[in-house]
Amino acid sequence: MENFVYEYPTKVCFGKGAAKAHLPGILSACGPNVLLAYGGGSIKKNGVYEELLEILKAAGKTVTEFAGIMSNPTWVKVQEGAQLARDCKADLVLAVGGGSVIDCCKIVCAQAVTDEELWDLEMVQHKAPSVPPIPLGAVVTASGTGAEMNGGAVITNEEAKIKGGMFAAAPRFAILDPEYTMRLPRMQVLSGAFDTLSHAMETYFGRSDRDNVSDEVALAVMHSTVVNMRTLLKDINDYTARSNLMWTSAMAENGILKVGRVTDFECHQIEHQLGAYTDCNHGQGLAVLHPAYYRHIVKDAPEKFTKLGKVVFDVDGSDGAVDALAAFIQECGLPTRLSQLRSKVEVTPELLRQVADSTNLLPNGPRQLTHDEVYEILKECL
């Protein structure tokens, strides 16, 4: 294990009727104006916004509402919403939705109350924002990224072509109520929970072949991560598959799997700039991009690649485990081709150039890549 400091500031509220037992006991310890935050007005037609609406004015707050978030929330969209908190003078940001609505309120949070542009202090400048943020709440209505867990965010500059990472604001609270994510449809629900895998193994192949406690961990949420997957296969709204699909998405992301681990999240990095060009759903791309990158790096973490391969399908060897993975994303239906993602853009050799070109390359993984051995991958899943 390599040496760690681990901090955990988020609670957890987790079960059938968290927010309703557990949201005005929070609410009671925070100011009276709320910034409530959601995406495309889904928790409209599901019920959760009136839900969280009652309960909020219940608990006497005044609730100004920031919504239109989208997928791959934008740099713009986070300017908007912290003027919006600036404006109503928000104690509390209350982000519902998924990964996408939370990490913009993340960085929401941390931009309302500064005047310096975060995005030049953090991705140009290398420095961290100097002002607590404004406290921040989740309340997880689509799981998968487990962005309620931690204090990073991805934003894209659509203005830079850069889909990247910053970090700002985790969230003091998560209510994370399975029942919440049962209208979501079928596609979304499973991209989201390849997203979980991907973040397990992800931070799994990171550059350390030594036996650790975290990759054992880690391993156990990708094998629990399929098994759930696969009950969904045969009944979509199974709640105790979506209960442990949602906790799991949690694990990966809460900072257990990289605790004296170091973490390679090169494929993340690819899709961001994918989605950067592209606009494609994350989890979607990451389903396309990660059979091709494994195939790249299997030679560089045999042993690894073997025990997963062992641990989470029960096959045998290295190449077994990547040929595994490849048929597990067919078996629940995830594009396997760039073409299959709907994008907003036509793929062409020439935007994967640009993309693999802008791709941030990282030294954790079982071996460094190249821009030419990104666009190579990129090529292959055409």
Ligand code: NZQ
The other form holds:
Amino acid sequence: MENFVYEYPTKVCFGKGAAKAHLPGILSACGPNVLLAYGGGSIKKNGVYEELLEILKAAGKTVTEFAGIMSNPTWVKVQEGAQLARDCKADLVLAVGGGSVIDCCKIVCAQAVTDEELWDLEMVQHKAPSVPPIPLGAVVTASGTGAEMNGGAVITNEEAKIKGGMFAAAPRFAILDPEYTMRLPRMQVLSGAFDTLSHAMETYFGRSDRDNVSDEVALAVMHSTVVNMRTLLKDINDYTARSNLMWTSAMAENGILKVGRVTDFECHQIEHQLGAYTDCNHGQGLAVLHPAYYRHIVKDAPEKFTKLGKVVFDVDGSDGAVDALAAFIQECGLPTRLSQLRSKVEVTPELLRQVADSTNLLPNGPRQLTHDEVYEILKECL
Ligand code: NZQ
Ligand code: ZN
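Next up, can you give the form predicted together with the ligand of this protein, since the form predicted alone came first?
What follows is the entire complex, opening with the chain shown before.
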């Protein structure tokens, strides 16, 4: 095992009725001003907004709203939220949504307390913010990213055409009520769950090949994710499967699987840049890219692929594992080609060249890719 220090700052309140049961107590320890942040309005249609507002009012909070956080949140939206947080002197930012709302708010909390531009500080100067952020709480309405239990945030700088990982405020608490996800569109449920599967696979395929308890836990998370996704294919409203997926989502990205090992995450790097250029859905982008990426690296980690194939899909051989993953993606009805993804621009070979050339090449996977190979992978997905 690699050396490690493990510490976690997020208190998790899980289950039906978690907000009513736990939020009042948590709020009693916070100051009076709350910035209530959400996305395009789903929380106003499914009752979550009313329920939370009632709890906030009963706790005597002054609520300012930060609405309209889009999927793949932009740097401009972060600045809007930071200004609102300053104006209302927020003591707490309550992020209600999926990964996009939570990520946006992580950086809002850090940006609101400094005049220094955090994009420049983190992405150009590679420094961490020095001022403690405004406390953040997350109420998850769409699971999959695991954003509720980590300090990473993925933000799109539209001007620079970079979708980059930033580090700021991990939520102090997270409310995980599977009921809150029940009105999520079917495709988003499955895309989010595939993102969880991807996180566990990307962690497992890190360069370190030594036997590691984290790998065994990762394989269990992958297996559980696949089993519960298959349950949802039969009944998308299965509450137990939704609950299990909500927790595997957090498990895959709360650091537990990364303990004592290095991680891969090259497929995420490619997908993030694809997102920067096209605004595609994150989980769906990963579904298209993963089989193609794995066909490129399967010969560099045959034993690990074979083990994954056996444990997760009950198939033999390293190529069998990649084939089983590709078949599972089809079984779920997730996209398998770039042309099936949402895109704000036409996806041409020229565009893919730009995506490839701007992709971060990480040294931690079974083999480090080149920009040309990333381009090949992308073209194979056309
Ligand atoms: O905006 P609203 O109206 O709320 O609609 C959202 C959005 O359209 C909808 N939705 C959410 N909860 C709902 C609901 N619709 C009905 N009922 C509900 N209960 O779902 C849509 C997608 O939401 P979004 O937050 O964009 O999806 P997701 O959770 O997949 O987050 C994706 C973002 O997270 C980043 C991705 O890159 C992407 O930007 N990631 C964050 C990570 C992290 N911080 O650890 C790791 C991931 O690898 C990922 O990169
Ligand atoms: Zn992801």
